[in-house]
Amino acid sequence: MKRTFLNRILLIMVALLTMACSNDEEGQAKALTMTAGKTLVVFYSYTNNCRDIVTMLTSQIEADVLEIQPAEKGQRYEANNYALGTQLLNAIKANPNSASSYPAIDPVATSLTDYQNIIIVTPLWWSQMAAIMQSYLFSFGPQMAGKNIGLIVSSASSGISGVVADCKRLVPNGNYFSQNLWINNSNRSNRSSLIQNWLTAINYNSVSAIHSPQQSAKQSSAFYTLSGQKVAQTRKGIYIVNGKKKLMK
């Protein structure tokens, strides 16, 4: 009788431990899935440096791309010691809460609803975010609330703290990744490895979003453990497949 009673107690304890582990796995999977959502790369490029960065970035991750264009074409923002660029920035700085302060951009049809991750790639103008990108974020920044925000800044040499401040002003409720990426004239030739290291640093590669340029469609359905490790053969348990959790029985 005593042995039967003890066996029942042991069975109950095992069941409770199993439920606890299951809940832990569910919690981990949920955290990873949040980062594994669809990614949008938004960029503006004046000298093509940001365009090159986006090309390199999208060779390493799966993402949709949206290019922001000024409504008025052919402007030389750098002419006369950046006279026009400075004028646009000063107008924003004087009244940052007014839509009329921001230069017009081409209409944007891309909806942000389906994207969990948004990576903003922008040039730096006189220690501030380029006015054209500020125009986009002024209009669409509120729709980025609760989304994961990454920031990549291209500049000649100036630090990016001003651009970071502009981004957080325009997207105040975003979930910013732990680090921003600064690509400048001194490290531009290493941008591929810089991007790869940045993706690792912000834990973007904890899910199956990263792929190599040669990755096939079949490979993109690979199985990953909840800790982000790719597995060749699955067993019973929960795995991450294409950014979603899957229970293998």
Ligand SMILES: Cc1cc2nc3c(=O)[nH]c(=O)nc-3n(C[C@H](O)[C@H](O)[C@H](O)COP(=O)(O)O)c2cc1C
Second form
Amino acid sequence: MKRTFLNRILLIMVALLTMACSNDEEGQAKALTMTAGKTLVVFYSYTNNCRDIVTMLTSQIEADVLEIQPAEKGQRYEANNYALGTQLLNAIKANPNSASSYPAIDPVATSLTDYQNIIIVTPLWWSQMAAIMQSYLFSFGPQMAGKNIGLIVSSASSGISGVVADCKRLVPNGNYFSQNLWINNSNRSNRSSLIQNWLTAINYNSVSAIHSPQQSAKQSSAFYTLSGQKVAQTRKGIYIVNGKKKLMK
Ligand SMILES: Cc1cc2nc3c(=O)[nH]c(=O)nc-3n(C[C@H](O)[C@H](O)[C@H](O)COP(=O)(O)O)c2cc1C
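The form predicted together with the named molecule is what I want next, because the block you gave corresponds to the form predicted on its own; please supply it.
After this comes the whole thing, all chains and molecules, with the earlier chain placed first.
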């Protein structure tokens, strides 16, 4: 009699515990759905052209903004015929896989976990991505796996293919938008409408439409952890699959 009573109490406790756990999981899934689709604009700017672009961009879309700053202040990258800028880029080129090749930047507190879309706005230096932005992407690019990546490049006149290549090296597993945006001295005065046209061209408001069918099929089988590590086998937890968060039970 005593034992049956104890067994009942035990059964009720187990049932309550199970309910609490499943509610917790549902709550987590709801919170994730609500944050999906957030956009982060990350930029570096030496002479404020990229800063202007970001101001115009964020007047057209809702986004959080992260500015990357060099740790060493007051540097003149263009002095002595661009000697310092050249030196920084040459160091990266000589050893692109070593963290010590990249110029130090101020600590970055922004976590990428909540963002599904990341728009990188960077100057071009000697047909490459500005060294300071490369430093940020060297550290954080791997965490952008599976996220939608937009690239806006500002140059005086040089074409941006080298910057695109740098971006793909540093963010190898991003879902790149179908077009990048290049703003230069000759089209700078139209930058507001160029941004607007670009957002329309990449179908920004309907992000699901940005992948080609082949890309989607390829990415649908890949699972990434929230910190961007590709996993061969999933366990219980949250993963990024095909650019979206997925809760594995
Ligand atoms: C070190 C350095 C190298 C540059 N190299 C080039 C170049 O090769 N071609 C070009 O068209 N512009 C070059 N520029 C100009 C910048 O790309 C351009 O002014 C850009 O708009 C700067 O953006 P920001 O004002 O946000 O720094 C260079 C600028 C710097 C500082």
